[in-house]
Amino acid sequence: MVTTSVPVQRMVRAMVVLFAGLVFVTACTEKPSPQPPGGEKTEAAGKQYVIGFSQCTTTEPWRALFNRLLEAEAARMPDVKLVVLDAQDRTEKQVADMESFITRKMDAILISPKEAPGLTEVVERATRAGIPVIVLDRDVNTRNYACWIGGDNLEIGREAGRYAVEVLGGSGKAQGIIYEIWGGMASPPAQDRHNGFHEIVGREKGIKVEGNQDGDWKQEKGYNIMETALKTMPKIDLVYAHNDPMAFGAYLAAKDAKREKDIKFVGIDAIPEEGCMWVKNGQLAATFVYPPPGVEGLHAALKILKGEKVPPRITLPTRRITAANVDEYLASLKK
C-alpha cells in the first residue's frame, strides 16, 4: 500500500486561513458553499461538481477549524459546490447524512467518521453506488473507498512518548508517574495515540502510566477526570491527554487543587488559538500538530473526478510545539 507524506508547507498554507478573520458558522443543517456571482453556470464555464461532506461533529475546536479551512477552500473553487452536513456527534445521524448523499447522487463524498464500526457499511454502500468516497481523519473498517487522508496518530503518539521520556529524565533513566486521559476509546485516533505513546514509554522501567478514563475529547471531561485523579494520587509527574482541550481541562483542575506547578501537561492538535497559546502561556508543556485534512481531501476528490490517480493513503506530517519554538511556529502560519 502506498503512503504519501504531504509537505508541511501545504498544511501551513491551508492553516493561514485561520488568521484571515474568516467567520465559521456551525453547520447544524445543510450548508452549500458560496457560489460566484453570475447565476447558473454555462456550458462554457465547465462542469460544477457537487461534493458532500459529512462531519461527525463541530463542537470540538479542531473540527471547527477543519470545517472552516475546507469551506474557505471550496468557496475559492468555481467548479465545486460543497454541501456540508453535521452529524452532531451521533453515529445514527451520520449514517442518515451519508444515505442522503447517496440518494442525491453526489459526485463525490468526503466523510470524517465519528467511529469506525457504525460508519463502515454506509461507506461501502456509497462506493458500490459508484460515488468516490474520501475518508478523512478517522478510518473505517474497510478499504472499499477511494482514498484516506489524515495525520499519523500512531506516530504522533510516539512523538508524545519521546517527549515524555525526555522530560522525565531521558532514555534508560526516565522516572515518573504519567496520567493518561483518552479521547473516544472507540475511535481509531485515540487507540493509535495510546498505542504509539505506550510503544515508547513502555520501554522505560522507571515510568508508570495510570489512568484509563475516556474524556471524549472534551475539556470539561478532562477537568472532571483530573479532579478525581488528584484526590486519589498524591504524585503525578506528567499528564498525557489525547487532545489539547482535555490537557487544558486537566491543567485547570490541577490549578484549582494548587498542584499545577508540579505536573507537566501534554496535548495534541496545536490549534493556534488553543494548544499553541496554552503552550505560549506556560499552561501546557507541549502539543503536537495534527493538521486538518479537509483541504487535501477536497483536492483529492477533484483529481479523482477529473480522472487523475491519487494514492490510497495520504499521511499528513506532525511537529512538536514547545515554549522553545511556539513563537516561530505561529509566525510561520502568517507567511
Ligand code: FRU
The other form holds:
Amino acid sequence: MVTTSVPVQRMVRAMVVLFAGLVFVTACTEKPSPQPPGGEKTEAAGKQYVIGFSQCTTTEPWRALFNRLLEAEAARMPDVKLVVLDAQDRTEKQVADMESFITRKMDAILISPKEAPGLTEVVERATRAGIPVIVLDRDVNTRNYACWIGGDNLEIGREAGRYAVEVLGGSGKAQGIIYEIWGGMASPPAQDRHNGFHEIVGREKGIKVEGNQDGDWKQEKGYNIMETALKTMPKIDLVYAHNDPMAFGAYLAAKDAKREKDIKFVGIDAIPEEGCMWVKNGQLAATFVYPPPGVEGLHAALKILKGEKVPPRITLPTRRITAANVDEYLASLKK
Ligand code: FRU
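Output the form predicted in complex with the named molecule next; the form predicted on its own has already been displayed.
Below is the whole assembly, all chains and molecules, this chain first.
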C-alpha cells in the first residue's frame, strides 16, 4: 500500500514521467520481440508476478525517493506484487535479504547493492536459481544477471570536472585547489565519479586535487572529513563530493569555520528536497541529476517475465543544475 501525500504523489508522478521521457538506452543489442496477437493477454490474465526489491538503505533521501517512485509505480500495476526489503546499509543483511528472495522463489528480483565485492556472489546465485535479476545503480562484479540500469557515473564525473574547470578560470587557464570527498570506495559509482572527474581536471596544470577520504555517501562523514581538511589546508577553492549530502556536510563544516564564502561546493543527485534546494539557497554551486532507476527496473522485470527481451544495460541521463536553471528544472518536475 502506498500512503504518500497528494503533493508527493504528484511530484513522484512528474518525476516518473520526466525520467521515463529522458531515458535512453545504450548497448542495445536486442529488440523486444513482437507479441503474439491476443495470445499474451489471455495467458497472462489473472497472473500476478511477485517481484522482490532489495534496497541497500532507506535512510538517505535519494534512496527514499527511489523507493517511493518504485512503490507508486508497482501500486498502479495490478499484475505486480512488490516485496521490498531494506538492508539497513549492511552488506550481510543485503545478502540475507537476497537469500530469502531466492528461497521464496520470487518471479524476479531487483537489487540496488550497497557495494560490489560483497553482493556479487548472491546475485550470481539468484541467476543460477533461474530468477531474472535486475541490478540498479551500484553494479556488481559480474555480468551474470539479466540487466543493469543506472546513471552514467563516468560521464557525471566528467561533467562535474568540466564545471570545476569552468568556474576556476576556464580550459587551459584554470587555477585552484580542489578537495574531493569520496562516496563508498568499494562501489562503482564512487570509482567512476572519481575517474571521470580526474580525466577532465587532470588536463589542467593549474588545478591540484587533494582528498582521498571515504565519506560513505553520508552527510555527517562529509562534515567530519571537511572539518579535518580545513585545519590543515589554508586554501580550498572548490569541494567536489560524490553526492549532495556529503557536499552539504562539507558546506556546514566550512560555515562553522567561517570559510564557506571562499569555497564552491559541488555535489551529485539533484533531488528536489536536497541538492536542488541547497543550490537554490546558494549553499551548493552545482549538482547533477542522478535519476533513481526503480521504475525502469520494474518495467524491465515485467518485460522479461512476459518473454520480451531487454537490453543488458540501460543508462539514465544527467543534467547540470546551478542557480541559473534550478527553478526551471523544479518547475519541469511539477508539470
Ligand atoms: C544514496 C546514494 C546517492 C548516490 C548513490 C550512488 O545511497 O549515496 O546519494 O548518488 O547512492 O550509488
